[in-house]
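Below sits a lone chain in structure tokens, taken as the form predicted alone.
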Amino acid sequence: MLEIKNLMVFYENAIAINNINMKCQGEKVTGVFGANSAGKSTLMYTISGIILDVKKKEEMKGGERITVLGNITFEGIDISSMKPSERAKKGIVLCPERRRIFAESSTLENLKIGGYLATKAQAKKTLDYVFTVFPALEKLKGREGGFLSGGEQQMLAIGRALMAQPKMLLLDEPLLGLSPLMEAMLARAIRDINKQTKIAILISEQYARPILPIIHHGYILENGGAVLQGSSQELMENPDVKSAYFGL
């Protein structure tokens, strides 16, 4: 469904992606770990499109050059340089870091934001869905998207990605600032909605431990190159993965 080929990114000249060659199935949870600046949210930007839009404006205010490299295809079409609103229309669909929910907005409002690209019919379809798989968004439907706690914000985030009708999912340190028992709770309503409508979902994660178990493939990034690869299982029986990740 998507695949990477030879990617590199420069900011200046500091390498935030490394040559990287990946593939994402359809119908499958792909999973990329790594520390901080491993690169991790370089690579969501440069997916959806993003990294087109910050060099842009850094091009004009005359700031920090970017430069970007390699061929990123999606559904055997060439992405490397289609917009990150052509890329969403595709089904390329980013849940960012620090969920960016609209915290003026209500729970309801931001899931009908989200809802942009889709027909009446597939929004109401989709929200009746997101209320499923995360309840407690519904009786919060009212409330201001600022006044949620950090799990409940980061439902928030996910199911108004799911509302923009997503082919792919990208979940970008979905996991970031929450309890273990969110995070737990997370990586099961992630397992559950891959299961459930067959979206495509890659997940950048530093917190491997809840996510390694629920993905089907993996990459491990450092200083921004994929120096490991394989299954869930492979992953969590490798020696080093275990070390880094489980204190094993």
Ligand code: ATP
Contents of the next structure:
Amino acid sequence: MLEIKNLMVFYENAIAINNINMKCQGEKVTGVFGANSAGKSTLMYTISGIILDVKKKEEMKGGERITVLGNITFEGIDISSMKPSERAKKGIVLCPERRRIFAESSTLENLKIGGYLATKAQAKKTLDYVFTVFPALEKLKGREGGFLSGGEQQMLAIGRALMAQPKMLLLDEPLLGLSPLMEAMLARAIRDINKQTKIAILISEQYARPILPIIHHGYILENGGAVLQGSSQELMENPDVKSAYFGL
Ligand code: ATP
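Having seen the form predicted alone, can you show the form predicted together with the named molecule?
Next comes the full complex, this chain leading.
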């Protein structure tokens, strides 16, 4: 469904993504694991196209030079130079790191804003689904985003992304800063979303433990390069992964 070939991203002369080749299958969950500054967010920005906006802004203000090389195809079409809005219309929807919900809008308003690409019927159906998979959000419909807990904000961010009718959902560190209980709950919800809706999911995390069991295939990033890949089982049994991510 999504194929990345020889991807390289440089911020000025520093390399953030170093020749990554990667495939994300339709209807499956793909994981990307790596430490701080391994390149996870850069990869998500590059797939969603946001990096091109950042690049343009930097060029306009005479700031740092961002270079993106390589190819990204989605459903067989080269999207490498497509604007983020065009990629969203094609079904690639990013749920960014640290949630970025609208703090002064209510939960329901946040969700409705996410549905700008949807028809009325789709929006209604998806809203019902969001409240099924995250029942807590229905009770918090009227509450301002800024007054939700970290976990509730993350549910809202994922719900809002679902409202945009994704074919592929990009989740950048969705568990960041959450309690172990909330991590487990969200990991289960993410697995359910994939099973029930068949939306393909690409998920990045620093700590693999809660997510590794729910992926179909995963990649380990180090210094911008994909150093290892395998199925959930293969990665869980790999001694290097065990010691780096499970402290074993
Ligand atoms: P984290 O878990 O801390 O979010 P990450 O894996 O998402 O890390 P990135 O944010 O993609 O990593 O960063 C990859 C590398 O690119 C890092 O060395 C980072 O310092 C650098 N980098 C990221 N954004 C910029 C930028 N706008 N300008 C310069 N360097 C950047």
